[in-house]
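This document starts with one chain, in the form predicted together with the ligand, laid out as structure tokens.
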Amino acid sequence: MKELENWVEEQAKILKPKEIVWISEGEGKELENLVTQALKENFIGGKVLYELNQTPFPHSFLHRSHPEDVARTEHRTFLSFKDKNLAGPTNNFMGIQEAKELIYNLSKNAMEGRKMYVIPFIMGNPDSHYSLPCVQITDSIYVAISMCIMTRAGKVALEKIKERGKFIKGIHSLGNLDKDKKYIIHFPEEELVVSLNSGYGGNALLGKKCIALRIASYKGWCEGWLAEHMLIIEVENPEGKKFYFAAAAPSASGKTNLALLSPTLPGWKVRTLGDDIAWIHIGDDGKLYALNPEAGFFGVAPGTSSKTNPNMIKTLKSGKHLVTIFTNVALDPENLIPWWEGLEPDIPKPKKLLDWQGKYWDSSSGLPAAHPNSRFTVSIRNCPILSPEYDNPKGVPLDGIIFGSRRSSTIPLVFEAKDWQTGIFFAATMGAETTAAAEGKVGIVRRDPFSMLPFCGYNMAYYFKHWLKIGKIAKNKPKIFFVNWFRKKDGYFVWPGFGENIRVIKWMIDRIEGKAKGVEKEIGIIPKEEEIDLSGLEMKREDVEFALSLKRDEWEKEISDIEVFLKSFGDELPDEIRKTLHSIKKKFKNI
């Protein structure tokens, strides 16, 4: 395709790579050759990839990133529009001319001495009307291999680019990994992303947050659909009836775990469709249909074990499809087995351990051996509970949308919004404690609307309006629920979480089927204690009560924080949200 060839040529003139390599298969021999190359190629004092013990972890490799390039960098992530107002108060804005000049200056000769990989890829099932063909260029072989795992790459995408005559563009260069020159700049109107001087996941695998969320959410706003930071699951009850849920949660706050949930209640089954991103369209029947545009998991390693997430451990040990990469985990140097905090009891902590930077780990240092944001990159096809509906080009019809917070107080284990408008209000004002998925202090409560604060590709006030509008058009809407697995009592998580979360989903299904009444409280419908199935679980009554409780002092503070946050949107804030705030405030005053 001429436009593609011209664009690649044009970029090569600026970036000056020593060679251009087109990815045509993204699997098989081609992927094998890339891995062989990466095992030999130098990268910050070592190699790009190290082979791991193939017995427990077939087709698995270790990568160590630059030690200062280990998480998304929100303060260096920008949206560039003609009109500043389109970025809104929660995003960093950069004018188009300034951005283009900066990029040109930083890109000149940035790929000198390196190969430039051209990766055609498609987000979503190629047969889907909703999938989007894209092309990323990169000078990182680690990024090229990761893109082959995370997306449908190669000729399948190239064919669609030719057929549709257009593609979303991504330019990525490691440059010199200078953190002061790191920029991730999005041009939603032009459907272009440029990322320079970082090699880390969300900053560098451009299909993921940059394209499938920031560019796609803007596109969805223009075209009438949604791009969301959500997992997708199929839940089958003991009678064989299936229900579909999409669930948002902030980064490193339980999506992957919920997506691969292994239910503790007998007879219940959960199957995975996606663990991080959902594109949601309105169907002809007025239902909302969700599909996963990705083809792999880029999941948090620490805390993953056969106790918390047995299906992920099986996924990582499968080795059936493509290759698996562990980034910034620790390593048992004798047995070449990856290790991270929370992996016991599967793999006991080895006597000798290399930390995530490859140095001998001193257990008395108080520092973790694996980086808290260490991750694995693995094909979704290796997941033993992948739903056959993953390949459905239309997506699956949603029965429920779940919004999860990470809050040690205030937010109860679960509640249902009384209606769509109230659901949008709580989603828009959700708070969450920050995690290691982004640079900065961990554990600070900040408002993270829809878990999209770092990923919304346009003015968040318009995004709220867009969700409200979707609710008006879709006549067969899912119910909206809120969950918080992270509430603490005396310093401990009061809810056991993980596989036990099926008990909360069961209540949601009872609500969907009209079997559970719940109790109406100020914020919505909360389960009656006896409506949560606790069979086979040893949990004190008072702890369940605590998990479901609303504390007046906590909610007074919550509402005043919400008010401050909503003020930042000024006049752009939708009236519906302002009105819902008043009505909820009034309810709390009336207690």
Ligand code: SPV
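Residue numbers count along the first chain shown, from 1. Just so we're clear, the structure is a prediction, and the values are computed from it rather than from any experiment. What we label the rigid core is the largest C-alpha set whose atoms superpose within 1.5 Å from one form to the other. What changes on going to the form predicted alone:
In the core-superposed comparison between the two forms, the C-alpha atom of S253 has shifted by at least 2 angstroms. After superposing the rigid core, the C-alpha of Y492 moves by 2 Å or more between the two forms.
Any chance you could show the form predicted alone after that form predicted together with the ligand?
Coming up is the bare chain, nothing alongside it.
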């Protein structure tokens, strides 16, 4: 504890806050007082929190961030190592001395006139060997409240810090929100993250992407485990048997909807253990186990509705635990109800709306009322389908790992990798098509290995090798599957998606149990058409055939694009991935 107190004092001497406030509980009266204070406070452009209508959305509040601070800032996110090669070709690198000098100059007096909140928190179940005690300091009361929602904060973390004698350090200051001085810098070797001049959640809630992925992935590489951008679900069949899956997917590829799936097949149940991050380790029995280190959801609001994700809507309206914060959504000013595109018909669009910046929205402007990256922060304990295994300190044994892509062509609805090495190859080269909103061009494939491109805390070529090594050590490894819910025919999605995705998961379970044979193709094992349960679904077999088909010309282009992408890793690329590429390339040439 003395080390913690000394570190806080050292940072206070540089940042010069007017007061230091320690978070000791993270809930109850302490959290209530923080919210009351935030409702009164103003910061650069407006109030920190606005109270919402407590009847439909109990314990819920609205937050608006600075208009130029609304998303993660990848080009201003850096890794700092002694050896530049550890950052690899996909990360931004900054030398340690340069980074420390930059941080010191930007941090001097950055908290002057403000409170400095000291937030002890722990990622993962405190009883888990893999949990990580951490401390973040911040001058944002919004961040302090959000960290209480997203992590296990307060006394439980302090006790674990005292027990272990060490902790991961996080320094955050809003500064003056100067976008040209915005930096998120990671020092994996000394387990430190510094974030300056941003208040957006992904840049400021340091327990999330910064610690639970970038710092943890490096730590996992050193110690023999994995920190992954994955959801975790429990699937129960009609006979009551349970199966566990982890799944990764790039942005806008159906990840959150899968995490809180409402199955359409009678008798099937899906429960969530997490929607975003999974830490995976090898258990004493040689199997892979996964646990969720977070305690909340930080989800994208637009598109979330009772049609796409009814369980998330129920979670947002529960209000049983802690508080819920909506960030940069639109607001019905008369009824004080949050609103976003895609919410209808749950909540019809009001005649008058304040947009995400608090201005009256003009529907003829062509602009969305809610920011496309508007968010909600809510306790996972409010989720109506939370698995009892969520708090298991050992995690859950994985039966399958799913990788999803958003592709209008090429990638079939589902296939199983024939072996671990092939699975790692396809995971290392997966991607999603860009949208006009994101990139200005439609249909450009952005490769996102393992859905970890922005979050891997070290050289990604070493990361591929690490996955291959895990596969050699683990016994009874989970099967690796790939899905694409977004394949199109004549401009329309072939597969209905959402709750119907249980039909694909059912096939995966049939493969795990040896009940489905499938058909071996060039890329792996694809279902026989009759193996996909279409009972109660109005879908033609010819459409199923199309969804599962492989087209030689599309795959020739895919392989060519993959070759170009893999060249960026140079000589560090594992030989196993080169050999798999050559093997698959040869198979398509022989068709």
